[in-house]
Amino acid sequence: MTRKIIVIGAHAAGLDAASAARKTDRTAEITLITKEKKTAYSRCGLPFVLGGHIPTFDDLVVFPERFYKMMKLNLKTETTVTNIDPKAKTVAIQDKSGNEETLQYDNLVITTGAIPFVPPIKGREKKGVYVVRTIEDGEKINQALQTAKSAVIVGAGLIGLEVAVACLERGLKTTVVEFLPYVLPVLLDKGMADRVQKELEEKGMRIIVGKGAEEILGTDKVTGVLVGGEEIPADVVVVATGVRANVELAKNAGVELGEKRAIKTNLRMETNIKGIYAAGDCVETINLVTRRPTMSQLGTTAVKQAKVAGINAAGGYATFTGALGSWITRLFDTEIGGTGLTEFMAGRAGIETVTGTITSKTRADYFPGALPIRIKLIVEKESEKLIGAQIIGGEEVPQRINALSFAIQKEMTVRELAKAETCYAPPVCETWEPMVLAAEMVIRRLR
């Protein structure tokens, strides 16, 4: 009997869980349903294309059509999943003309993402406000920087200050604005997040923090946004106050949600109805340090989970055990990246912790090139484990940011990562590793 597998939604989680899902089994007849016109693109590229750095967002289509040909996989995009049957093992389909199908599958798998939360902000529904999830929104903020000449970012997360660079790259006028008293709030602590705030504003970016958006102005198209009683003028609004998981298809299935009112699965991807898995934005995980459920809607661990998800909907067998949250962006020069806990997030789970930050140098310090590189680290008290780390930095983040990832998922302890053993050469790094001076400067204060 040919397996009949079925994923709903064809993005970073659909494909990898399909390429698993053929690996793990060469016979499988394997179907991917897609509302969008274009599959599997990098949606994390989207800014980098308004910026100038990536030519056209067409560049972001990871697989050309070739691929689902090679790894026999139907794809079906342009069609609407309108509802799963998991007693008939069916999913009623809708294409874009209205024809309606209904396709059996002997195991499934959702990832159906998820969809920009917008705020009640008055005006939000006025020509001119965007948001930033599709290459179609991508292709329709392109389309209004062309003329705009000033922008206000709603949203000081990833998303919202990547978008702003682009616009402020583009020569707009661009002030970011943010509910929450310091940018990036979730990712960052506050002197981190401060030290960030002050590069942009050096390279003119204006950013509003404490203060929310409380109405879009203008009468038909927008003209300003009004923050704390003042008017700022603007031709482009994108508002990047996050996502929320997707999860109406499977909810109507009655597929269980988690805590987070997202998608609920066990180590093995699987929801609790059998046969049925789930992967990617709309799914919940359990983070590695408070082993409670958390989002992380990364492109990383959405993979991660759509591989796990693959193999078993193909009768393999793998298991995924939950996130760090490790992520990273370039703002201008400058890299920023975290990885595990933020104090702020510790201190709200129950931990005591204590921290440390240094500030050092990429290179040699007499090398030519040699740019700042700050470092914090965050420790739990009582164990001495390294919990959580954050870095800003000229170069050489990524991999820092890498390293520490391991570090806490081996659970070690300040101790140990302070007598690690790391390289040195004059033209690449320091004698003395930023993170094991980092580490040091912990010990002192754990004494």
Contents of the next structure:
Protein chains: 2
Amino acid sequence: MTRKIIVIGAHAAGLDAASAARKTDRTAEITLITKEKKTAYSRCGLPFVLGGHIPTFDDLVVFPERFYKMMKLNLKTETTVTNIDPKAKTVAIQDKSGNEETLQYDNLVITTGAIPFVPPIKGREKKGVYVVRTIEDGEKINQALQTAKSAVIVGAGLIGLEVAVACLERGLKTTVVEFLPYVLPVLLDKGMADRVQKELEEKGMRIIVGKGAEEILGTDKVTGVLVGGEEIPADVVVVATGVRANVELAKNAGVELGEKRAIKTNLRMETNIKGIYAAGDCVETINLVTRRPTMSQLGTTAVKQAKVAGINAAGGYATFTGALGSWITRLFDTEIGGTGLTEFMAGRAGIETVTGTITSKTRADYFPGALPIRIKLIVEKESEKLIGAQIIGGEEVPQRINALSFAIQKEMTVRELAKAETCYAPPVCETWEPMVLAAEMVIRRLR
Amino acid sequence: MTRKIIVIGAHAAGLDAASAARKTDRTAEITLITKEKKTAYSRCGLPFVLGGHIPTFDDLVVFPERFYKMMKLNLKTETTVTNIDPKAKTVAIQDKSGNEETLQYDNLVITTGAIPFVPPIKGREKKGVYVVRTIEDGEKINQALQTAKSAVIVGAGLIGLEVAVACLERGLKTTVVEFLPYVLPVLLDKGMADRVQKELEEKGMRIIVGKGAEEILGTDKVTGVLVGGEEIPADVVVVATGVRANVELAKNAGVELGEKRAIKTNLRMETNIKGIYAAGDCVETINLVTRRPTMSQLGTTAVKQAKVAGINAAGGYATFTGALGSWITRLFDTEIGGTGLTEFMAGRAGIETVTGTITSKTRADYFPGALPIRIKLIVEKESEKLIGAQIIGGEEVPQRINALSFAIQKEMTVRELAKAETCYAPPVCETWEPMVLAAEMVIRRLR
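Which structure goes with the form predicted together with a further copy of the same chain, now that we have seen the form predicted alone?
Let us now look at the entire complex, which starts with that chain.
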């Protein structure tokens, strides 16, 4: 009998789950359901359209229509799933005209993603206050930026800073407000974050840390933001203070949530309800270092989880063991990335660490164009294993993060890293690779 | 009593050995002896000076004079070591004026490097025929290139191709002649090499593979090279057919050579003679995959070995366990690199392999500027461990090589690599990292 697979959601996780299911079961009936009009676009690309690096929002759509035909995927857009009935194995849906229908499934994959979290700032409902999650959000901000002179971004996480850079690139007076004491507070330690802040300030960005947005000012439309008693003028306010897993539908169906209030799954991405799988921003995952639940909420994690969910939902076998949270961005010409735990996060998890930080260059010293690179390594003291890394530098940061991510995944000790073989040619890197030099720095402090 | 350490040679290995010795023993008397006038310069940079990417040959000198003073290193340039007497623990030296002297040592480090190997081609003694090893070689070639119209490079290894690119960049009609059936024959497998060849040919380089240089033509000065019966005009001929370990001095002193006819050492870089250490291009090393002796002859290996030799020679303890031979170059805008074994080399070592090759992009598909990248992975069939990789692509190849080098060193299986976490942001990389996609390709072929 034909297997019926329903995927709720049709973005990174949804599409990768559906594709993996199709590759596993050539005959299954696979249906994707999404509220949105546009599907499977890259949310991560939104700030870069705003900054003008990508021509249009439509360029972010990764899978063209012919992909759905080729993969034989039924796609229902602008359709809301109103209920999941795990006993009857059905989902109730409603299209944009209000027509209701009930669909049968054998296996279900929930990829409902996340919803922007907007703190209860007074005035947050005013015109000119935006979040950055959907293409519609992006289009609205883009429209607003065309006439705006000034912007305030609330939140100095990845999205907040990426949008702030876009605003600055478009000539707006741009201010970032971060409640926590430094930028990228979940991703970097203070010393590294301070460097990022300094670089952005040198480009003309104003950054206020350790203070919250107290009120969004203006009668109907926003005119400014009140921060620490100061009125900062703003024609546009973008709130980028993180997201919350979208679990309402799953919860109502009896799907168990974990300690992070996101969907809990086993290694096969199956929930407590047999036949219901979940993947992406709506699930919690195991941190590979702490072995504790964490929220990864990165595109890479989403697609890997989704692939596993899709394979299993289609009768195959695959597992997803956890995440390190490897991340990367580029702000102006500076690449910034990390993997594993920060020193701060390790401390909070009760892990005793030794760290080492060095500044080096990306090419042979005598080769024109060499750029500075700064690397911080975090090592678990007892085992001497690498458990985290942060890099700020001019080039090849992404693949250095990948190299250190591989090292952490394979439980490389800092002594092994200090001896690890790397390649060298004057135009592209240094004889003594900066990652290796950073490891030597840690070893000196281990003694 | 003050420890006396003599280092024979004063380039990458010599200087790193001396520096490590100094850091280990603050009071030792450390003397470096070299035949050359200039010391501690980057040989790897020579082709890039010829190509005009680095302004002058003097820029290649990595350590300024004040470094020797700061590190309290005695440096004897233009001085030849004529004999080592391991019983008396002395070396006999002769300066450029012919003055002879005998120096006492407690521990000796031999870093005599390698000598260009020029095959017995008829006419190789003619004017206009060069090798590329020293700054003097570089200066002579540079001089010749100023008036030359055409060049023939004999040998399509790294140095050969790098010099050929430099010649082409300077407007010469440039031909490369390689006796083996494809370019970079020791470093790449044929399929990958053919792509490199095609790219270079598209830039205007003529490449002849599978044929040797039969004769260097011209009465006194070179006018051409005879290849497969064809006369190829050339005002300059550069022979880049590899190097041979420079072991004469060591051999005469009773230092044991290994099966590669280079100096054999233990893990502490000590030779069969107690107190005599060796490092760099003159030693053979253990290949980390095959566990058999190999000639690495890369700058990175040299400095790592030298550091270990220097620490041990100064009474410390350090080990060097072997090399993968990770390498990288940039030819025009294309980065090319590898690590571990090629499929061909693995076959010769009797290792059964499964390989996978993919072409992907270096950034999100929709992000302008994404460049193609091609990755080949070589996996040992029984253990499913990664044992080699080759990459040709537009950006971030060096750090991908490092990531795969780490993976091989930590014995990562291809299944682990296919699940490995990588980072992602649209401007700098793809959601599905090409290394991971290549691993999936191998897995499909393992079944």
